[in-house]
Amino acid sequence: MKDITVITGTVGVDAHVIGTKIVSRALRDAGYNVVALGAQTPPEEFIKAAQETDADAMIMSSLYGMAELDLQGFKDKCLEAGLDDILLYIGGNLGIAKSDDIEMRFKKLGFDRVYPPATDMKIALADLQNDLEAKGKL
């Protein structure tokens, strides 16, 4: 998995950096090269190091609850930066209320998967997996 390239961080504004260090540790683990930048991460630094590493994911976190706000228009950048098949992964605390409708939201943004809080790492590790090998990376 050393070929695939993965951006990790908490995005925005959101000091919370437990969730990205948990990512980050499991995605070494399994065997992808991680580049982790840390909390508070503004979302134009993502697409900056995406575009530096060549990388094939990002996957955020965020518990604040205003990722929405952050990452409004993020797909768009991304495709205007060149990164059309990278693939887009969230989880968190995603919004201020409990709401039902978290997930869709964020897929109209463009986020191939959404997490809720506490999503078991396997869950999202087989996700991703199963998402690279359909675009044939893997």
Second form
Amino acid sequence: MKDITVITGTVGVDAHVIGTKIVSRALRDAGYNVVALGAQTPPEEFIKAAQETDADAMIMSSLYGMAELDLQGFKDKCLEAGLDDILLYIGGNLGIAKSDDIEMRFKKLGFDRVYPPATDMKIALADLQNDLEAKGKL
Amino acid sequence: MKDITVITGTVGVDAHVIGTKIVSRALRDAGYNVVALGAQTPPEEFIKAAQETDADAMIMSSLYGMAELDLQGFKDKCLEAGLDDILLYIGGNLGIAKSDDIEMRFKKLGFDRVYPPATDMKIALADLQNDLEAKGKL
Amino acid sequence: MEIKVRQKRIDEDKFLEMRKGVLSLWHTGKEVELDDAVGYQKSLPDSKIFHKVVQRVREEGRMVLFPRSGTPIVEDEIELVRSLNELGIPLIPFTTDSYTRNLQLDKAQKGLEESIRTGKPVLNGYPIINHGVKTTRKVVEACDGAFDPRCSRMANSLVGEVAFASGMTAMPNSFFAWIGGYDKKATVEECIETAQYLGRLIGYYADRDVIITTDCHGWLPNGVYPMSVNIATQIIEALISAEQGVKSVFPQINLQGSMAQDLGDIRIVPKLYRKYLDKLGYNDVIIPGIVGSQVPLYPFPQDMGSAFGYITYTATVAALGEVDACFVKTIDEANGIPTKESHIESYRSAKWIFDVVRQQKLEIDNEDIRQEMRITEAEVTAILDRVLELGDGDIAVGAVKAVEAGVLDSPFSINIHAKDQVLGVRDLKGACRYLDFGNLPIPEEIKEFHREKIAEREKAEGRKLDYHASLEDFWAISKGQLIGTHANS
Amino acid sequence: MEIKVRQKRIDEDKFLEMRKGVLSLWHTGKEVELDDAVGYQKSLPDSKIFHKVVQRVREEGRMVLFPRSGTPIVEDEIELVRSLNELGIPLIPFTTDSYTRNLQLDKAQKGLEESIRTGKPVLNGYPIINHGVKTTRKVVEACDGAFDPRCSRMANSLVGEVAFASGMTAMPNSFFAWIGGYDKKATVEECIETAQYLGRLIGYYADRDVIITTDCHGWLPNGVYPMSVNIATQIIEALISAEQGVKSVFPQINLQGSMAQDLGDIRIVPKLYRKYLDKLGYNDVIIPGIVGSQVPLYPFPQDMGSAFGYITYTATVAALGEVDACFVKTIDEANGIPTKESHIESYRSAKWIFDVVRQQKLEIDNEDIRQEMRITEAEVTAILDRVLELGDGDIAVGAVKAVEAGVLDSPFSINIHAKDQVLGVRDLKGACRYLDFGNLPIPEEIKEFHREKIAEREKAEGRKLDYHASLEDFWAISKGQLIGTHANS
Ligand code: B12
Ligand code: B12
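Based on the form predicted on its own presented above, generate the structure block for the form predicted together with the partner chain.
Shown next: the complete complex, the earlier chain at its head.
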């Protein structure tokens, strides 16, 4: 596998660190170069890390229900920072309550893929590989 | 209290006898003259017992969900038998599944009062007294 | 009146003659052909054979759910049994509707037709006789589970014929259940005769190496009182069935809510079964497992949360008792026939409990449990010995005389021949005690124990316990308590 | 680096000086007036005073639910706490939102305003600082229960000020919970200092005869492993709080699913609290009761039936253990902030269990339980003694050094100063064992015991247990098992 760099972490002041730790390890075990920012990472830090490492994807987690508030204008900031080719994934409990339009809302915010709670990482790993292949990066 | 006669029992082949036994005893304790037909009593037997005892009310139970099948044309048969002044009460699990139109359906069948599952007998006793008073029987 | 029934196997010729009468009751009787049925039974995989499924479960140290199910329209019934089976349920009960059970087959037919026409079930179960063998085999073949149909006295023989020919491999033969809860007028003799027919039918299959299991429910417990009569009558049912050739019996422990008492009963009942089966010479009858049951006929909680509480509680006690299967109701119990969804959610909650609790093999033993075992053993033994004595060693004759004498008795029974003199209440820890012994032959020192326990509660509550207190206890579980309070009356 | 923090009461003058800084963080700080607050607290009825409510419950031999709750819009919050209270819940937790907890009060304000504007909550809790004292008193006065607000390090001091002035009478002061699950960057010293402030504030009230209780949660258990570090750190939190004048501490037993282990912990933890409180001279600190908690942070089942299974199971273990209060989650746990309806149904199911089980006083005692007690006791004692040793008798200094050295450690912690070297798995009966001890000062013979238990399971399953097996066990409960299987990975 070519050297693919992925940024992980939970966004905003979300403290749910277990998932992103497991995600990071699964990505590493799958051969990715992982920059694990951990929990409670402001959106700006994700962007900075991606710029600095020329990352290919962000695997962002949010469980605490306030991701939408945290991520207003995130895609624009990515573009401003020159991150126009980066894959944006997000997963977790993305709204305060279960709701059917979550995926749509986060796609609007600029995410390429949006995952429901407790998604099996195997699925995400397969998707990532496909998406990277489609971009000719793998 | 004047001598008031009440017929009790479960209708059709309904075997749920516990409730009607308790109902019968509660009515007796309240001073009524009770003709307890027990479980699995065909509609015709209710009518016969009412004619023979010149009863003032029927407190019919049905729990097994098939009362509507058992009671087709019951009011007409009562009228034919000359029971035009008798109070008809029914209570229990009156349909196969919980449903909102049960009361309406049994009122259509000619019942004066229709009670939901596990109705407290105190309520029924109070209703009965009111209805009998309204008829000038008490 | 002279008692004609005897504990004696029906001659094969006589039995075959009786069959003709049974099969002529409805046109689908023609579909039942015994040799073909035996062949069909032999072709079934192990996963459809009740006693083998139970033995496998037992060997694997697992525990399974044994629910209820029955709806008139075949397609719905197939969907229901499939969805139960997909939840991991290998034992499929099969509830017939009340018209069927009472041989009102015209009415069942009308109800079936109306159900099909409107797409909405108006019968409270599956009219197995009206559907007949060919159709019912489709249901049996629709999923990978062992079927156990339910019926009551009137139609019991024909339902058994149709069910076994359709590939069902277990059926209760509980004539005391009919006396307790299903048949208003039949005499005890009539009930025993009907049970002998089904036993003989199962015996016919057994002679041809097809083992059909009989679950024994005993005198239905219609209230809050000790299970000794229920257990004694289960054993009588097992003995009557065994004489006719039944080779596999399945005890049912009615879980009443007191953990000490329920665990005690779970432990002692199979031993008592074995003792009396052996004593009367039925050493080759197996007990493949035991089922715990939420049957005690207490009204169910009406709200969903409390209903889940009661279901999972029962599941917990059963799992701690390490029974092999457990019968729990659904969250719709108080309100009507459960939907498919309520079945699924209810059983998922119970299964979660079974799997998590059973794995732990938590040892629970204490003096309270041992005491309950001793009491149940003493009571059941006293009752059964008296029944045998009344029958001069003939359990069938003894049973008839015992009901007449109130030596066998239970409150709120439907049958007009029952004495209905017994009454019970809970003690301060929630165990069920006799408040009125009626004519039960309970040994004096055990009676004293019951009286003491009742006196304790009377003292603590500063009131006399009576019929009303018994009713309060009866409603308690539906109100989120074990021991009733005055507010429940 | 030099350690500045000490186990020493903050001088009143210094404390009053510190308060100015705290209260100036947001404009509602002005609403907090200490003398007025003390007066308000004294005017509260017993039913609003946490430790009195717990003591009453304990005397009555009852057990109550201690749930979670928090929603941004005041009217909704009032409706929520009222409906909880009407369900018979006398202890009302109070979840603040995550912006508040992290002192991002502008964002909390924006979220609050958007919630009010759209009528739909976009914050995951109640922004208590933004609402301030006057508004929050309305919530406290809206129902007849004792309130216990939740927060994490950043805003802890101000939230405490507002909460107590609003009439809340308990609050966790669990700095290890912050290290385990809430605060990424703070040093252990910073955490202790923050806890000392809250302890001192409670001490100020205590000096004026107002007793506010502190619940100790300890290092949050982020996975499947024994609770010894969690319990040791709870006790450290209690000791730090006691030095500042806290007079009432409330232990929390994290129920992990193994009945033997959970019952063992329930029995030994209050004894260990008492032992160390007395040993270090805090004899006058009371332990009004204990709470059982479904906190172990295992993912919850997603389907309703299994969720009810898990909730009622936890309730059962807590009731068998005779704790005074139990914290259970709701059926919505896996999916999002629970609706009012899910709260109600979930708590009804738990309450059904509490009331039915607790009345029975079932004695459960066996060698497995006693063994778990001995192991927990030996582990906690070894850890605490080492911490004290590291601090030369000063528990605060010892705690700082212990985290640094991995003498206190737990997996999957959020805080960057934690070692994160410990790992656990379940044994064959479902009890949690250490797979990797990291630097925990567990006595050698106890280590040997863990190794044996793990070897037993490895043998039975024919595989090595590792990080992946630990994760399988972590997910197991959400899939209806206690012990994970390969399929869960
Ligand atoms: C553990 C936990 C906590 C712990 C966290 C400890 C820690 N060190 O991380 C603590 C106690 C600190 C905590 C606190 C809070 N929590 Co919390 N918590 C949970 C809980 C029980 C489990 C979460 C978890 O760790 N799951 C296990 C991990 C491994 O799974 P995961 O994170 O989902 O990740 C897996 C997959 O989703 C996937 N994945 C993860 N990210 C991504 C990203 C991509 C792109 C992909 C493809 C896959 C993927 O792979 C992972 C590995 O398998 C959940 C409820 C539940 N699910 O049962 C609530 C929950 C998430 N918490 C909740 C809330 C509200 C809070 C609090 C506000 C307060 C509270 N209720 O107590 C605070 C907020 C703290 C903060 N500032 O964020 C809510 C969120 C509701 C919402 N979204 O509306 C939940 C859903 C509970 C609830 N129903 O109320 N919590
Ligand atoms: C006990 C019971 C049985 C026992 C009955 C034993 C006996 N000796 O009576 C047995 C096991 C025999 C039985 C059999 C069946 N049952 Co059943 N049974 C119950 C159960 C658990 C409790 C009923 C009861 O006794 N309640 C206690 C008594 C005291 O209450 P009650 O009868 O409601 O009476 C009180 C009040 O309602 C009121 N009252 C009663 N009548 C009247 C009348 C008036 C006018 C008024 C004002 C008040 C009033 O006062 C009474 C005293 O307080 C209910 C479910 C539940 N509720 O929990 C199912 C239930 C009634 N049974 C049901 C069914 C389907 C059956 C069976 C078909 C098969 C089966 N599922 O096993 C057979 C049918 C038998 C037949 N031919 O009728 C269904 C009925 C569903 C429906 N209506 O659609 C129920 C609701 C369970 C379910 N959800 O599936 N059952």
